[in-house]
Amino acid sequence: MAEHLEIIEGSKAERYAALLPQIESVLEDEPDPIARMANMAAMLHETFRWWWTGFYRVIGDELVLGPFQGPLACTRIRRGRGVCGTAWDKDETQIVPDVDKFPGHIACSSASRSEIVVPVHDAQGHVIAVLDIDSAELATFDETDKEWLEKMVKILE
């Protein structure tokens, strides 16, 4: 296993392309889902320096805070509530350029300005978690992020 993350330079797509095999290598022999989520969150956070990077796990009828990097976070989110609950409910990636314009946004931190949330599935296709990433800048996330982050969460599936 790599002892540290290589510094990745280049465009956003180039950084994702370089990071993907590193994540695959770190996670390939680890069976524990929490450990896998923790290392993926850390590697993404370290590479892109976002405000908050982490997972919420589906437990019963709500999302419960899982492994993350960044400041204090909301602990529980109901299905359909906020960006995370919406991604879970609709089972589709949510890209939010300005969180203040998202109906029902949950403001865990006033520093968060834009967000992307990607559902994570089990082998049967059920949503078991969401990858939630927040930026302190407006309009940080786009289709490039969606494409690469969806590829990355498949490693967890």
Ligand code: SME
The other form holds:
Amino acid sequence: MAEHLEIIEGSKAERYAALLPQIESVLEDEPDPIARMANMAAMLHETFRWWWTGFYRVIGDELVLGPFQGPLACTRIRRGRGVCGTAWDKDETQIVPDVDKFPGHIACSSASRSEIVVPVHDAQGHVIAVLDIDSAELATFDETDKEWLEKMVKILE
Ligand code: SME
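Now show me the form predicted together with methionine sulfoxide; what you just gave was the form predicted on its own.
Full complex below, order starting with the chain above.
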């Protein structure tokens, strides 16, 4: 397993394209889902330097905080609540250019201004977690992030 992330430069799509095989190679020999999520969060965060990058896992009828990089965060989110609970409930990636305009947004940190949340599935297609990424700037995430982050989380499926 590589011990260091290669420095990745270029456009957003180029950085995702270079990062994806590195993440695949780091995760390939590790079956534990928490360890896999932890290194995926670390490698995404180190590459893009967002405000907060991490996972919430579906446990019973709640999302529970999982591996992440960044400041401390809310630990439990109910289904349908906030951006994360909505991504889980609708089973659809949520792109939020301005969190103040998302009804019910859960502000774990007042520095967070925009957000993307991507559902993670098991082999049967059930949502088992969400990947939540927060930015301290408005409108950080777009269809390019959606496309690539949906490819990233497939590595976990
Ligand atoms: N803002 C999220 C909550 C999680 S934190 O941002 C890490 C939401 O509304 O679901």
